[in-house]
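Starting off, we have a lone chain in the form predicted alone, written out as structure tokens.
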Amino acid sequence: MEQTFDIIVVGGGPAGATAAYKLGQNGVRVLLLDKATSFPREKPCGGGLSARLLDRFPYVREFLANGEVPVNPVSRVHLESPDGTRVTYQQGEPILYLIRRWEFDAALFRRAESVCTVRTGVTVRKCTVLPGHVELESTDGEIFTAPMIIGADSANSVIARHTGLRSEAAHKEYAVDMMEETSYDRLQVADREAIYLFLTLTQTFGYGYIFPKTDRLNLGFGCKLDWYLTALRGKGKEHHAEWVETLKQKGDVTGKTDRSCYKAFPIPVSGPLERTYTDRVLLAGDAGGFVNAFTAEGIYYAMTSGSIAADIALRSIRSGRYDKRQLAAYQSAWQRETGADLAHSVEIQHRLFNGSGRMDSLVRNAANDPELLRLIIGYSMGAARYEELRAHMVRSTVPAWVWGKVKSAVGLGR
């Protein structure tokens, strides 16, 4: 018999599962289809959990907790500037939380397929939106159909592209991260304890880092597709070797590289799409380019995103409206939680990863100010306002007799 849903949702990731897990809890009929076979499965990562995503998701802190997912909680971060300046900063409490992505999101995916229909091996390759419903076709032919869906089906959307909400060269919107995770048997770190962070690739934007797990080392760059498709199309695994090398004389890392565990994937840097949704249709995590432009994180926007979608969802089918003035409460609720957070990382991006020494001078200022370093870091980890950052840098390179007559101007000298 042929089962009627009240949506689908497409990708079985942190940003499809959250919104699944939570519909289904609400009484909602949902179809989760991925393209995965079956979970856990293969998915590259650097896997780094951040406070704020533990304290919005408490039963994310409670299996990390118990021990179904391994986890390394860091305190510690090695932060390196184009020139090779280094600063260490250090903190009581952790910092990030490091997790494997094969095991973090089978946690997720397990708590929606307790609630929900799910379907596997399943790769859609067209959406179209009817008049009374949205209709998917798989590769293999097969048709899905329900009144709305909510796209989460990764940085290469079928759904973004096919509804017409992406449309811009892939070149100007991605990054290439390129990264390796292997055992410790082979690959170690110098301080397990910490997290590294090179921001050495300024031309191409970029960033390298070492992400040391509970039983494997994950250490890897990134760049700029266009960058990475003049300069490294089919050469990735030998420069990522280099890359290792380089941290090796580094005295970072010891041991070798193994070139199987290599892969490369795309990652939206310009921010959120400029629509998210469209009749019937809701994107989150990559597919509406949920990924903070200058660290790169994206799990607590792909689970943000993805609960704020279901939140909107369930209004739309308690209501039966699936219109595009219905679901443009969507773009509201995610802009007034983490809007500001992602049109700032995007300006931070082009002021900080241009080549013109801003990089350089930023953290060479910060090896003398610890202020400077705890709101770099913290707002990296997303535990500090940019704002604050952002004060905090305008007054450390004012000087001091500039601000005593701006005080003096306001009154705020008496």
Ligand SMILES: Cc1cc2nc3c(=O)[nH]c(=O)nc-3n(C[C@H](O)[C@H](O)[C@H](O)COP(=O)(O)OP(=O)(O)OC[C@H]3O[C@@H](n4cnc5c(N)ncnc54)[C@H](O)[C@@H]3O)c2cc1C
The other form holds:
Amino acid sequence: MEQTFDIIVVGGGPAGATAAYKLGQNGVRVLLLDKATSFPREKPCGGGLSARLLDRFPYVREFLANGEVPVNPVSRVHLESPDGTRVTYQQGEPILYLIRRWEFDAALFRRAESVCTVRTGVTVRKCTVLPGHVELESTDGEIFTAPMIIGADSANSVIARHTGLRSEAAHKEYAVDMMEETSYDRLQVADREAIYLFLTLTQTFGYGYIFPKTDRLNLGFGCKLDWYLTALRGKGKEHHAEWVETLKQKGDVTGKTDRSCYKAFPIPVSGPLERTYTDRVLLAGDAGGFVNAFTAEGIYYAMTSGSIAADIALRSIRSGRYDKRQLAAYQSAWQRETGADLAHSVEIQHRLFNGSGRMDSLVRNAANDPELLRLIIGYSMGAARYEELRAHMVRSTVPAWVWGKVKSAVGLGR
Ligand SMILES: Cc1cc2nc3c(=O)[nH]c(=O)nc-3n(C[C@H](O)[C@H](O)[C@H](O)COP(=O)(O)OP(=O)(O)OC[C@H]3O[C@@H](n4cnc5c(N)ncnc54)[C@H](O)[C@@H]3O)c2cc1C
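Form predicted together with the named molecule structure, per the form predicted alone context:
Full complex below, order starting with the chain above.
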């Protein structure tokens, strides 16, 4: 007998699995579709979880604590500017929790599977919004229908494109991250207790990183898609090998790169789409552009948008109203929680990645100003607010006597 579903979630990554779990837990009949033939599945990613993610989703803290998801918590950062200035920041608490998406996504998926119906090995190729329902067609010609859907099908989202929410001309909106995740038997790093961030990439509009996991080393290099297509022209692997050589010359990495562990994957880095909902459809995670445009942190925003999408979908299902006026509440809800944060990330990306000069002076200033360094790292890891960082930067560029006058004029520090 054919099963009936209240909602279909397309994509079982952090966004989709979070939404599906929340809906299933509330008694909604959910079908979760993913093109992966099974979970665990590979997902190219640095796998850095911010502390705020663990606060927002306490069950993730449990996954890490009970060993379901192996984790390397790091509390040190080596930060290098385009001119080679290096500063090291250290704090008592972990700054970032490094996991492998292989294990992390499987844990989230299993949780969703416990409360909803899942089908893996289903690639959605077409999405049509009809007057009474949404129709999805898979590459095998199978048809799935439901009154509404959540599109959580990643950066190349079919749902976002077929509903007209994302235009085809997306080059300027994407970055590409080229990375390898290789066993320590082959590739080693000088400091396994730290992450390395290299803001070295002027024309490439990006940065490099080394993230040591529990049993593998993850190193990557992100750049704008435009540059990837025009300058690299398909030579991503060669570029990656050169990048690893540079890291070896610096003495940060030893051993051998493993070309079979190399992967490149797109990331949307222009902030959320102008509209993330339409009749019967919500977009969550990368599909909706929910990625920090400065740091490329996406897991936190994927789970947050997935959770908010579930709340709004629940209301629609209970009221039987699926029109875009009803679903507009989704846009307002994510705006309240992450809107300002994501908008700031785009602003910072435009300012800092537009030439190396600003990066150089920022890192050089941070080398002599521990509070500035704390705020830069804190902001980058989601632990400090943009307003705090900006206020400190303004204050440190204004001569002390002017600052004293400003403070007394506005009544601060009395
Ligand atoms: C190399 C790299 C490094 C990164 N490093 C970090 C980091 O350190 N920290 C961080 O927070 N973020 C990082 N990000 C960003 C982060 O990976 C994404 O923002 C996050 O995975 C988004 O989650 P999601 O659920 O929206 O999409 P995904 O995790 O991509 O999941 C989407 C799911 O949808 C399925 N799917 C796709 N298309 C279809 C289809 N047509 N039909 C059916 N199923 C489909 C896929 O199989 C997949 O399981 C990085 C990204 C890259 C590329």
